[in-house]
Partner chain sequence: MSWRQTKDAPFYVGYLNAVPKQLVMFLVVFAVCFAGGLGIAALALSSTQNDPGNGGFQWGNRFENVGILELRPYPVLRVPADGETPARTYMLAGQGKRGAFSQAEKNQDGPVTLRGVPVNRGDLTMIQVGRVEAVEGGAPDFTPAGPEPLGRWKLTGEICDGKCYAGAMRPGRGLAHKACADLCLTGGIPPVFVSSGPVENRNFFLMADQDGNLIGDEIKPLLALYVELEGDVERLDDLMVFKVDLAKARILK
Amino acid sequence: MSVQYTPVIWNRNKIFYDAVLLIAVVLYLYIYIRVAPGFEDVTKPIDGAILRMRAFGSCAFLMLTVILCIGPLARLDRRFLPLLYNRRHFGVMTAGIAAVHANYVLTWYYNFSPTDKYVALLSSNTNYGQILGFPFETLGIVALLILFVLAATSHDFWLSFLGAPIWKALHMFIYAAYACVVLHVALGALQGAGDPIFTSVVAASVVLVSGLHFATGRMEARRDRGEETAKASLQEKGWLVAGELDEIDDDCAKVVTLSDDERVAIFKYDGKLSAITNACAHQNGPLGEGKVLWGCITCPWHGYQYNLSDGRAPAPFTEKISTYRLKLIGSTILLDPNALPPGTHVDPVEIGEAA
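Which structure does this chain take on its own in the form predicted alone, if you write just that chain?
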């Protein structure tokens, strides 16, 4: 196996992120369990075990809601990107909180059952053909299993082992888990004594998650249409689609053939893109196969170097090669096939700003 497990690397940002998250969870549970009972109807006191069960269950639901809001918020406004930074730890903690909720349920309702409490949980209600009285516990179990799988595969090892497409598809099951949790709550807790606050929170959470994803979808659809229009406009002016950004590794080049005797090397380096002719001014060595060092490409044949932004050899050398203009529309690289005079400066395309 070529993929090796490496421990999670902690840094100050991750520690701060997790500390804030942990404090928020503890504060929520403290208020729910210690403070909120002071405002309840004294004629209908709630047992302590049930209170803790609801506290952890509602906490897991709200955490899952926040997790699903972080993605669209980060796409709508880049100021939310820091929340995306350590979202995997958020998910692992959510799975843990949900597991505590499940343990309270098993302990309170099935601890004194004559049969195994897990068997009792699955066999006490099998009326799957009706809405009222539906065994909503099953939905909670499915959601919990999904959360466990996602938490267990959240490490980068699994991302490398499974590959990005499969890993991402697997973690899209977070939406299935959320749907199960919503139904679990709607067919379970919301069927009991009326609690307008809890009902409103659940409804608002669902509307918030749905609304943010709808807004993000519309924004990205508008952006895609704009990018297609921009690409079409440039192509009408003679620009060529040179490829996608992810086709080029860092400090490497993609060579685009314009004609039998004209090739262009497009380099990705230091978060930027630059294009130069692929032929070295010395003996036509393939610059696209060279190494990028300090913003210069080194010809693999005889070591001649050129600055990627202007095609000029570093002083005291005087060789010059042609440069080309680039644009980045979304993740698509477009190339102006008209070579600029050797030594012409062209501002590199900043990948971060254009992507």
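Other form of same protein, the form predicted together with its partner chain, not the form predicted alone:
All you get below is the one chain by itself.
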């Protein structure tokens, strides 16, 4: 949330986040490269370059696994939300580690040859027609390119420059990158002499990532059905019943689902009600799961804020989101399902004695 796209606004949370990340990565590499070889049972150790290549490759793979688990975990249990806040640093660091892996490959397997190493990388194995012996390196290249593009466009400058929908779509390619890496490993390292531990780690990663996404999808669908009351019951022409006043905590919201991609968050604060779209203008974070802080709706993902009455971010920020009209009959909240253009002012509904 930076006004002039100044590089990064550091704070204690980000520093802590990055410190934990860095410590974990350094620990992984140190144990892999320095400590574990002492426990190896080999006639002669494997080459240092290959050991480092494997250390960085597997580290990037595990990091990618964790990155992809953070999203669903934060949906399943809000306590994981802080992991989401600074996830871009996680991603950028993963791209860096993967690049070191690729560089070891390039300067070891593809070096010392009359053929240029970049040419060799693309030309030395071209048996694309066979599964066994498939040039699995190509899948690694594709994954690395995706990670690079995502790392390069991870800053909010690009988010604002490309617009949230395109940026979001672009960043969905992280799943393609993950799929490529899994295939990269499955067609490469896992085809070699049996290594049950690495095989189990890769299988566990795939099960975890897809399992968590599946579980979250089911949970969201169930939640949508629970919130669908509004769609079904038509109280007065053009107005939907959105629920009862006492369903909403002070400074919190109730989310109402209108259709697959339209959800409305109805906030209760200071004896008033206001409704805005549930999707944050930043990265579509679920605003209805946020809270009202300092008189502003605050997104649970990265803390973007909006005024309650017009859906505009407080100056100097310029983000705007759609607002909705509300009406109160007794203690029943009615919602006009037609979204107003982002930033439209709507007078909050006074709760009065009904509360």
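None of these values were measured; they are calculated from a predicted model. Numbering follows the first chain given and starts at 1. What we label the rigid core is the largest C-alpha set whose atoms superpose within 1.5 Å from one form to the other.
- Comparing the forms between these two forms, the C-alpha position of residue 268 differs by 2 angstroms or more, with the core used for superposition.
- With the core superposed, residue 305 shows a C-alpha displacement of at least 2 Å between these two forms.
- In the core-superposed comparison between these two forms, residue 293 has its Cα shifted by at least 2 Å.
- Relative to the superposed core, residue 335 moves its CA by 3.8 Å between these two forms.
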